[in-house]
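First comes one chain, alone, set out as structure tokens in the form predicted alone.
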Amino acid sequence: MSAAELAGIVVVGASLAGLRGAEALRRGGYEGPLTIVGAEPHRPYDRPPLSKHVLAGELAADATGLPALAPLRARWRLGQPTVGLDRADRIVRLADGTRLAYDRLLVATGAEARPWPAPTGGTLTGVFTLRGRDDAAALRAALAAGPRRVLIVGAGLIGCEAASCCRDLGLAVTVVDPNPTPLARSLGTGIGGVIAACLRDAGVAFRPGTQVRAFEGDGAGHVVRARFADGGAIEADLVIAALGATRATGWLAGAGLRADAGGLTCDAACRALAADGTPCPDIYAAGDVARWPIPVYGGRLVSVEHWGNAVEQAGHAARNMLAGPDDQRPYAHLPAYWSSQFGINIKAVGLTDGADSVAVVQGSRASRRFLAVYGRAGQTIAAVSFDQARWLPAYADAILAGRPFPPIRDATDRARPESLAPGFPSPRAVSADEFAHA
């Protein structure tokens, strides 16, 4: 369609945040036109099971749909990427030429897997990324075919979860990462070393301090090996590039917003900021794509790729979209996430950035059942548990209250604290997220 369609509220992103934001709009009393646009052809689905149950074959990729929590009465435009935004005329442009008019806009486009560069083997058959439903379905089929060796590039959460799944399937797997341990940049080497031991005990060949330069293929264009920066190589007929993600903001280029690969910058009320730093009263953002000032960490700009934030921020943005200009409430959220790998349930609260102290306050690293707390300048800023989450909510409260590090000294099951060096790699080190640009 060439003419702009009926205005109302447009949600760009048929994601968890997009769905929950649309539902919150209806629950908040919005009765007008509501359009949900999605680049993928699927209704919103749950992403956490993709790297766990779907890869393991325990759940079909098309069985991950999110339940509807409120009547939407929405018009869906699926399978149509958004390619542009005209703020002056309040028009969203789709790839098929459709122009959607809006009165208010919720940006919930999330993030995209960082691909391996094409010039160094990214287009070879057998090289996979894992972000969406179709990615998971294709990767599951490839794993079920029984590759001789799986190579996982990047030892972050997705890389480690995929490695755990591959070993459960009985597949030979190697994980490479330029850092000293898995999750070194988010948890530090003292805690990351526990995950390294889990990898090795499970039969994963873990190669820290290793950087992949390129993949090589056979005559049919299928990957057969990876070349390392140090001149070495490894044979592999299936590669999972777990390089992190970039925010899906490309369609906002030229719209005069503070948007880049790190996200769409918002104010405390989730309103998108124009290039001059002023909030746009008709454009809000939520979920992975949003970059906002987080109160508990002094208003530092962050973007958070976690399930709980997508739900909470979407609801908060929807509330503010329906409120007046003098009733824009700030969004306060403490990031939290969980991961299941190698039989261990890992849960974390807070952000470890800048931590100068780490202490194991319950359990022990040797038992792989423990709770560790992170501090900065004498204040508690984050905590992580390995099958020891009983006190994690109490530490979440301590983070929000700005209590000293470590704050809880009278827990009945408290162990003698084990102090650790934080062990975060130098900012100059190449991270898994930077592999693709090395």
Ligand SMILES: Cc1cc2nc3c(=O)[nH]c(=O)nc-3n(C[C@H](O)[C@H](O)[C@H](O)COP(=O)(O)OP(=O)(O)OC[C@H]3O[C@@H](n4cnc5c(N)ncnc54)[C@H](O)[C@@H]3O)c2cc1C
Given for the second form:
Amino acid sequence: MSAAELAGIVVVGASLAGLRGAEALRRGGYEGPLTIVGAEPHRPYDRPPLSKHVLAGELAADATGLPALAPLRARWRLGQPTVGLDRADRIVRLADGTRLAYDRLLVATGAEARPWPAPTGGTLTGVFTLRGRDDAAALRAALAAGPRRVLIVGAGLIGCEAASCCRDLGLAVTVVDPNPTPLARSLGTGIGGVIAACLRDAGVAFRPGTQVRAFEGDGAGHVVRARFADGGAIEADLVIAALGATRATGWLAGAGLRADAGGLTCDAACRALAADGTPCPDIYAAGDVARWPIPVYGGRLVSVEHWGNAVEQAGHAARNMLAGPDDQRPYAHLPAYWSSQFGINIKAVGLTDGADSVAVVQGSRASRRFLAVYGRAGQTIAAVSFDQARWLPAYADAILAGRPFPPIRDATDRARPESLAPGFPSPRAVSADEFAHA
Ligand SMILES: Cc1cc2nc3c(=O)[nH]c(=O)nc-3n(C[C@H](O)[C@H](O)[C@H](O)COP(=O)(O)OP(=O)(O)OC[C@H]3O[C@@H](n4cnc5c(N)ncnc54)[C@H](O)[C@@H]3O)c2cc1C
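Requested next: the structure of the form predicted together with the ligand (the form predicted alone having been shown above).
Expanding to the full complex; the earlier chain stays at the top.
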């Protein structure tokens, strides 16, 4: 099969954004050739259950397949990462040497777990990261074998969800993080303190303000301890490095696009930007890999790692891929995510970056059932609920409408909202290379 025969639309990344984007192309009336390239050998599957039901043993890792929502009639190239992009000839190169021609390209390569560096113990057995289905299956098997002490490095969403599962399995768990509370980077220490209390009550040993310097192994190369920057150490025979993610853009090096470990920059219509800042009319991006100007926050560039964005942005990019140059609609999305841990359903809308105020407007932190709102310069920018999501859509509307902070009258169940210090760690306190929230 020659490259030319394969022209049409090529989707790179066979996961949530790739699948939903491909389906949107078909639903939008695209009848031409459609090729989906995936680095993993698996058909698209869902990641949120991996750090929840799969680790807990409630769901097998291979039972996480995403349902098909539309007939695709696609050519699948699985287990075959793209390694390069030649924009002038409209060719993507696969690892096996195949050259795939495209008329239009959807980049949906997502993100990768930031690995622990090899020279400081990253290659020891018993040290895990969690991003994909195979990671989850291996980690689940290791947890089921009953390690003596689990160490989780990084108290972001994935670190905390994993800690919650480990306690449900009755395992001894320590969580370390350089920040004063869990989830400090995403929710601030005022709200993160609630999760710290959950960890404590569940029997997790939480060590804030702690940096791991290295992991040490036994003679067989299995991890036995972590050495801290302050000289202390802890014994652990299973480590989960939950250090956040970097965007999967390595294959775009040399393609002349604005791409780096923080994402592939797009314009408002989800078109990838060339190095000189002009949008490429034939290359779009969606999902975790995309960095886009978000209208609700003044058009600043953001990339988010949220399920809902992957679905919505993929649909939007697909719509624009099928539209003419004069009908490229801007992507207007309000980020939102959920998490479940320690029996609590956390839901959040908006971005907390730069928040200078936080107020609990419903419920209380003590009851672990509340809704908190974030403000910046007198404007409502984000909200988070712990088992209290009823009013979240109203706050999402307030954020989109640029309503003032403090928030909506009549959407509080307290005489006066409880004001908190937001407590976001200074960006310089922890380098992104050390670890971030997941
Ligand atoms: C453990 C876990 C739990 C999560 N829980 C939640 C949650 O509770 N709530 C929430 O909102 N979000 C959650 N997320 C985030 C959510 O799953 C992601 O936002 C979503 O998966 C993004 O979809 P995507 O398709 O953009 O990227 P990905 O899912 O990362 O998929 C990208 C795909 O591209 C492939 N790929 C990469 N490079 C190449 C290449 N060069 N060639 C071909 N293929 C390539 C990858 O192998 C991968 O299959 C979680 C994520 C993880 C990892």
